[in-house]
Amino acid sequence: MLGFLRKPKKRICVIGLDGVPYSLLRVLAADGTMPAMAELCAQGHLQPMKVTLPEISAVSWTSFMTGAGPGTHGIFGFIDLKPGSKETRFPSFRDVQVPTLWDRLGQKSKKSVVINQPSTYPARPIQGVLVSGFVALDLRKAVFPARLLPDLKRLNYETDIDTQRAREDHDYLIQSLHSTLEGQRSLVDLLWDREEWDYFQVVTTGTDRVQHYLWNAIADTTHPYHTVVRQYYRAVDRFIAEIVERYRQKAGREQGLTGLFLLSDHGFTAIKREFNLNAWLRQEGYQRLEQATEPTLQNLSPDSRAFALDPSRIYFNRKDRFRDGCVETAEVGNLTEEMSSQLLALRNEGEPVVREVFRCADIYSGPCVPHGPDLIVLTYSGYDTKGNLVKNDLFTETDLQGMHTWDDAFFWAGESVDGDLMITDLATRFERFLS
């Protein structure tokens, strides 16, 4: 009798989509594209959601799954710098500060399965299963547990498409878009109900993919590959039916889609020039490099008084942080004022480039500000900052479509949020969905 009286277990399904837009995702569920994601949107609120900066996937993804900004979860960007130099290295899940959700779910003994997750290789334990996604260089690294390792190369599993190669190939970029959505669909499928979970996660990398490379197809009805790409979405949103019927089959009919979540990482929108920080600093005067060597970090002039990292980080070559630094530490206000006044005041065929320059202690909390950017730069929708040191013109083309933005990503849930919404706030909302 005690049996029939026990509350029904509570499950937390996500969806991510990397890069979609809140304003693209409403065309698509609006105009036919994405039936399944019209019905969510009908049931459920959809809202967008800004994310921590720069808005580029390492740092947003860290920042989901931590709840954390990167002041406090240590990643900065792709690229960072190694300690007390201009030496650049890779920042891996190894180098996260902080416990991510699946951490503090498996404290309170709580199992998740979590597919394809960018920013999580190589793969650590956790209470349940991790397949990282990108940047995932060994399938054999990318996996917890080991034994799971099998069953991906059975199923010709693969964490994401050969992105250079589909910058150029386009019908490439198809084919592999669709592979690779047939993988994780086939791994949802083996591990929904192999494995024992409270939480349930799955994040497609693809829409960012195709969003890069083929924006300008979205919309335009006369580009050659508008008809594939949205017949991509179209089978995304049929993983996203195929994920929502298995949910309300599990959850049961009490629980319904309260515990189903959607979201992406960063907006997007297209590109009308890259803008060369670098560049742009050697121009006003900030930075110069030695004659004769090879452009990078280590052969800036010692008078050099700031660099950028990709995508949009300012670093003052300060004294107390950099062996030959010049700026002294009583310079940086003033320098910090100067530099975002002239920022601000950029024009690119008569219309501004920078809608914002945020200080790193202004954006930033916790214990790794000091070891972030003193400026990050915002650019406004069209302009995709790069920290490229051999470009010296200060807008160049690119054989890119799209770009990402701060303000545009997407939330979808079955209740709505009250006020704006930031992605940091989602880790503490499903731990407490599940407590």
The other form holds:
Amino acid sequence: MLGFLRKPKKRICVIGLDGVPYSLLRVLAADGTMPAMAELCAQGHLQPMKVTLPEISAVSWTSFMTGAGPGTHGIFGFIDLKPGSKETRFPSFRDVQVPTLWDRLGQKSKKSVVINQPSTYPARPIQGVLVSGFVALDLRKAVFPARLLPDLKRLNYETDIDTQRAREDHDYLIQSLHSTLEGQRSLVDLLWDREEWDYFQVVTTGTDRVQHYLWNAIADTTHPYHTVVRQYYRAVDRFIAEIVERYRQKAGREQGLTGLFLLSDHGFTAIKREFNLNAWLRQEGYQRLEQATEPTLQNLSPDSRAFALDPSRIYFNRKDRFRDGCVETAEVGNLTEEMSSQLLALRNEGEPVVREVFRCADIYSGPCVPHGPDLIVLTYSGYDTKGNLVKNDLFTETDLQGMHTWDDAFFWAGESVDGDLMITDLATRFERFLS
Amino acid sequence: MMTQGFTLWFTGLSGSGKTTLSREMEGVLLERGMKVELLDGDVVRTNLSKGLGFSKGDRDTNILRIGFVCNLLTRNDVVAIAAAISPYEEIRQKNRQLIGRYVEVYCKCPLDILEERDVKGLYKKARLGEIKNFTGVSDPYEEPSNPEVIVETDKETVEQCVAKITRTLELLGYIPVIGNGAEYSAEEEEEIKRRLKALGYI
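Could the form predicted together with its partner chain be shown next, to go alongside the form predicted alone?
After this comes the whole thing, all chains and molecules, with the earlier chain placed first.
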């Protein structure tokens, strides 16, 4: 007797490679460093993707996981202002104002396993498993459900490398990149079949770290770390290959690789100079630091009309926002125009620095827009915008080698996506796939 | 502030710390302005479940009765705390489904340590056959498959366990956050700063 043929369960698997640019991935796939990626490119579609501004992981990953921009999810940077104040704070997962993709899938009784997702600390309950990524401090608060904690300890799982030590000691960087990748591999191995899931996601952040500290070593064959950096990308490629193979087996022949997706949260490029926004504001007369005080935002002179927060956010010292503000609401329009034209005219060694200046209200929408900055500065490739208050030079050197870009993230899928792809488009696409 | 009720259900072997932690949590929740009712398994057996024994059927009836009362309390915006061995997963799941706003705390402690502690002398009696159907010795205990909190009472202090449970309730949005509402301590903020600086993010 013929039984009923059960349709295989639809599943999604997402691999996140933090900070890997589309342009670099194409090179590494083509030159043999990442053969599994090359195979995926042949079988599916690798395409560039834009991300929300500012192009940093805290914002980008939150935009990815909520399918919304900062005006809706409320995360504008790794650092933000306390309401009505110039005191700063570090937003956490609790500050995300809208449900994540996994929350929404959970409402439809779909289970998720999410490993090393940046900007989800402290972990909160989801239908399934969540292991927070950067800036997870304490593993006990980075894991839901708590029953997984002994497993993670047993696997010597680490949420991140010691970034300070890695910046100074590149041998340590390379060694710890491999050990954290190994931890992620072991966790995938443990949870893949043990947990029930409809959506499985793992993010590796080592790619971002190596690009910050050793970007030049990727292309420069004479660089002392060239070989070991390439070996790391090979290890990442093997990691991808293992997951792809697992997925093929789990999803079954009918589904193929249609539910497999890869992405990064921003691109990367080489740093030429850091561009210090607060130094520029002071030079142009928009900001003054009180003499003989510690240079903090609270110690700005009351007649300061603007200040900047990392990486590229300008806030007007508005009367309707800050107790000691001095900018009238009616002045905002003129101030925006004046400041934008000055920034666009800025040159360093004859070359333009600022590509565009966006008004927050023009690029964001949603209830959190009033909590965001007034302007976002987008620079040309190589100028890394900073909100450092102490530095007085407009352009400074740095030992960091790589900086983020907003229009060179990547997305890989079995099928191509028409038109410009934005990181906020993905959550809805995944939900639709599973519905 | 008006708060919604929920059930905080402690499960675990005899002597694993359910009563101690449930009483501690009663205090924490009262301090946060919640209405709280504690249903201790040992006490319930002297009234609500008087006459029931320790067969599988009687045990299930006892746990379902406690679950029934917890549900009534929960839907009337009271926090119901239950502390009962509740050895069977199926029955705990029934209560979870009935109540909805249900947080399970598994008080985990190895049997050999419990036998060593044996504050009430029950394990010794069970081993001697003086107590029949004793959970963990002559009756099964099914570990929870998906508890919201696991406290390892042989490794964690009472304070650590209470902090962990409280934190989970905060994260679930079941209890109000006290203090300045800041997510991180000053020490943690310094560590975040250090990491972000090293990446050039601040």
